[in-house]
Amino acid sequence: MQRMEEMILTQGKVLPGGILKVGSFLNQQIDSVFLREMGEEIASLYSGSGVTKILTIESSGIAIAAAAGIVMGVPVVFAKKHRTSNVDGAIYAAPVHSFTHGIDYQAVVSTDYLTDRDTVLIVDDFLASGNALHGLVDLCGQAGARVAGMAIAIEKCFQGGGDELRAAGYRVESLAMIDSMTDTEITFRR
């Protein structure tokens, strides 16, 4: 998606440690017009794939997942990063390591919201090493749900997660794919 690349180049900022800050349009402040475009692009990419639910993980993936869910006309489920008092009853749980925050947590989803009748599109804001996506795939597996594929706003290809998931047989569609980043330059995969 050319527009995502343009937004990254004009509004993104590379921080130490390989972190791409896109808070001005995607993570803290959301450009709602651009969000709609992302939802439409994701819906177009997965048109005809039989998606019945979209699954993401809190919190930055929720807006993108909701935009795609609105266009596709399907519910959006988000895994919480910790079991809280409002998650009652049986749950699916999967360990996830956060690259950005450097912590481990348990992603949890109520068994009420993910079933073996679902065909799931996994949506997230970033794909780096793939830890969050592996956790979401694990949750789908526990539910017996089929994974239609993954839609990612920004993939940091140099961290290998997307290549690993594709090699495992998953369809991964990223709106922008970054091959390398330095403090002064971002190179996109063509």
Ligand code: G4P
The other form holds:
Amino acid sequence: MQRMEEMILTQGKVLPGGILKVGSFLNQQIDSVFLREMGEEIASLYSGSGVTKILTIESSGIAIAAAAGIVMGVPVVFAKKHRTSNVDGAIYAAPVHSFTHGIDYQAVVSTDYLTDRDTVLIVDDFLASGNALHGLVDLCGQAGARVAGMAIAIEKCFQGGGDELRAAGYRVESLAMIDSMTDTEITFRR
Ligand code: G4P
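Since the structure above is the form predicted on its own, I would like to see how the form predicted together with this ligand looks, so please show that one next.
Now the complete complex, all chains and molecules, led by this one.
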């Protein structure tokens, strides 16, 4: 998506440790006009795929997932990162290791919201080493739901998670794919 690349080039900032800061339009302040474009792009990529539900993980994936869900007309479910008082009853839970933050947590979703009748599109803001997505795939597997594919705002290809998921047979669509980045230059995969 050319506009995503332009947004990254004009507003993104590369931080030490291979982190791309996109707080001005994606991660803290959200550019709502652009958010709608992202939703439309994701919906167009997955039109005709029989998606019945979108699954993401709190918190930054929720806005993009909701934008896609509105255009596709399907519910959006988000996994919580730990069991909270408002996730009661039966749950699916998957362990996730966050490479960026160096922590482990459980991705948790109520069994009410994912079932074996669902065809799921997994959506997230960043794809780095892919651990969060593996956790969401695990949750779908526990529910017996089919995974139609994944839609990601920004893939950091140099961390390998996206190519690993593709090699495992998943459809992974990323609105921007970054092959490399330094303080002064960002190179996209096209
Ligand atoms: P992985 O799931 O692909 O393995 O990635 P990783 O564990 O490394 O990512 C952990 C968190 O860091 C995720 O958010 C992810 O969105 C975010 N992240 C990874 N790389 C970048 C980056 O270059 N820039 C930005 N802005 N974020 C990045 P999270 O901690 O779960 O937090 P949030 O969703 O609540 O914001």
